[in-house]
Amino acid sequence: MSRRPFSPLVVAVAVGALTALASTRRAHAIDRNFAGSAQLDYHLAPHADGELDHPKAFDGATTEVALKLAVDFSPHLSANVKLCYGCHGFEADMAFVDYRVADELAVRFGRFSPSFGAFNLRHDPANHHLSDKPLPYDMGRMLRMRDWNLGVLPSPFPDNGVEVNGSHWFGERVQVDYAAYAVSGFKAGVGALDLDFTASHGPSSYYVENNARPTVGARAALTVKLGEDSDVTFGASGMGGSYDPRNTLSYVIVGADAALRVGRTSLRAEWLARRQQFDVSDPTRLKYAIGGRPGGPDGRGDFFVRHGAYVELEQPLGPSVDLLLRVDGLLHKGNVAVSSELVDGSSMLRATLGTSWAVERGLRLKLSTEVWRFSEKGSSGRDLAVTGHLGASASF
């Protein structure tokens, strides 16, 4: 995604200032953590659309950093800074303060991802073993990236605003958690047909509202120790409100998650779909009619939804390497733009062999080769599609 980046000169004084804070002396008993994370990427799409088509997808070599500072002022209280760099420039990631009054209640306001979904936990890419995210969260190396305007939710999706959360034990092998927030949300401008995610999240729009209404949402999680090494996960996700100045057109964002872990093996799966309306002031920019049974034959309805889910398994083959399955897909339902290469049905599925080593501690290579298919054909009159991704990922 494009985005304005920030002044060298910020960015400069910014990191200084974290790693001052990082290497202070511990005074008051505030502790201080500061940490990392770092990947390259190469990926090479010699079939974006028939031919390497940088709009259709992000190929070649990009760098992914993060730095975080957590600073805990007190047993109730700390603090969390993040900075990112990516395709998009710098950003800041979070910038919030936690206040918690118990392990069931806490109360957190700033600059957050919202509690959605079960891979907004792992996004950092020192924490997942592919190289790239999965279709429904992903933020730019998918084919065909501005057809499918990524995907559901690009994660993360930082944002301003304010959540409660909080976990409890119910003896010693369930465990619930849960979060409500309500946040400024995503943004588009008058008379938009999608979600402009650019300007929900670059520093170009001031990281302001655009309707001042706030975006609401939850989320709750279920986990179930199966052993001493075991266990299985269940959560739910939802989130909804409006995304134009004149807040007449809405959008609500649904998920479900489960994840089963059996010593180092992890199976996980996700679903999301996010229904959203558009406007239709101006018939001629849609590629089907509005009127007659929304989804039917005579016409469509003034909103769209997208689907996308994934079931992934990592297996260790090693005490060092990683063996990764993945199946992903997105689906999309409703009208488009007159201009768009989708349809009403469009689909597009992938399939993925990845391996991960861990060469030492904080240093892992990651070697990954993926098959698309699409239910259309693209200008090169093709509907399948082979990539291929190496990288390498540190953390500190």
Given for the second form:
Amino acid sequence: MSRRPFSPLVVAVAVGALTALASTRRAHAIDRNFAGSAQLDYHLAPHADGELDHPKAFDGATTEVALKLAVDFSPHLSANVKLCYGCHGFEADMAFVDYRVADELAVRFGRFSPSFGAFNLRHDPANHHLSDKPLPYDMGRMLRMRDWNLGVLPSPFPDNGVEVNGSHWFGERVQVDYAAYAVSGFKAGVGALDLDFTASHGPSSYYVENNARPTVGARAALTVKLGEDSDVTFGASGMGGSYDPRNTLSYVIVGADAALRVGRTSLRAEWLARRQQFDVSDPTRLKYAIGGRPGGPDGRGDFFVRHGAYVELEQPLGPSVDLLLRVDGLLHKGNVAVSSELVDGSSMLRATLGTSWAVERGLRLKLSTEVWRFSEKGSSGRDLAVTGHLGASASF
Amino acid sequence: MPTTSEPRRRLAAPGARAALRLVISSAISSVIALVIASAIALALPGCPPTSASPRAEGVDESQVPADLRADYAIFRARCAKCHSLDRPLGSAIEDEAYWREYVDRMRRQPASGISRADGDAAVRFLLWYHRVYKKGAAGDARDARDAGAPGPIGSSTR
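Moving on from the form predicted alone, please list the structure of the form predicted together with its partner chain.
The complete assembly is shown below, putting the previous chain first.
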């Protein structure tokens, strides 16, 4: 996760845009909504391995800050700009315009995270009660993140493009949501073995498409109200495209999710899988031979499949304390780089127990402990690790 | 580096013994976390909560007028599904049109589970909360309605 230098120009332009939007004269009675959040999290990871200047996990404090401004220009036209500051410095998490013809038909264009999965809607630290994200969506707080190249789909995943979405209610109990989109897609260089998430979100190769071929995707979800304070949601998502400049390497990400909410208790489950094609022009870069029957003992195909899943229970223990239990994991099937500590079939499993306290309105303390189990001991010689998080988050 | 059809380093797949270690480790670390959590929780009562800075998600239901408790229950259940209640409750906005627009925006979020009737209920509660409760008056739903009852969500501006 190499980082680009802090750019005063980017910040100045972004702050200027926010200021300009905030000072826009009111188009009608309601036109602006400003919100923000900040989280400081200390990750105690004594088993973080790797070089000191290139650790396999962050053992220390991280900060996430978000400032969001939504402007309604008319009943049908609105714009959203969200700036985030985190491990990557300042970034534009949102910069899009929504044109809504009706609840069932809206067009979004600009920079946004396309509709995929259930978690991304809650990725802001103010909206989830654990300090870190589930492993399939992890963006840097997991152990061995270098070997795994993060999870399946690091969240958030803002991209440039257009999305058509809508929502329709059948009566008062059944809600159907749908979305289809075309975005630039993830990137990597020629001859890549995996996606380059840093290049995909950074300016190193410009914020434009690297192969003139968009990634397309869609999502559909069904929500059924079981009662006044309970509902269940089922969703399915998928996206696919090519990621190298030559348009020869493809990726497909699919996911399914389910969530049950009864009163203040939430039970969530989600599964993601990414099929990743990689360059095989130089077999010496790979740990296993290519050829034969894909998946068979005599060789592997030119792709791997990365699975990720989590199950999470959020249970209030009182008016100000929530208990969180989460089990999540990753599974890698297929070839890997010869230098990688992963093998075909590598897995990691994590169990998390966490609590979240509302100290005062807008301020929460988050405390969690995590136990990790790896299928390989790796260079550290350990297949078990324990980590902890202590964080504070504020929303305003 | 020659390629091989077998990994250079592969341990046995996690079995019952590994699972037992995971469970034991989880239990130990959970106890540690709960001890720390309890210590923090015990330290917090030194600063008693107030109506302006409540130490809770949402509001004390006993403070909500009887005829608005159903609206509050809907607000709490639907809005907290995706985000903390701190933002809508921490706002200083009393304007009805604002809340109608805001709740309507939330209603259109994917899997919100907020029907138009739910949105009306949430707006009724929010108007009472910001116009009556936060000002310290022990009002009832009538106070909020007298101050300007909300129309159906999405009916006037859409």
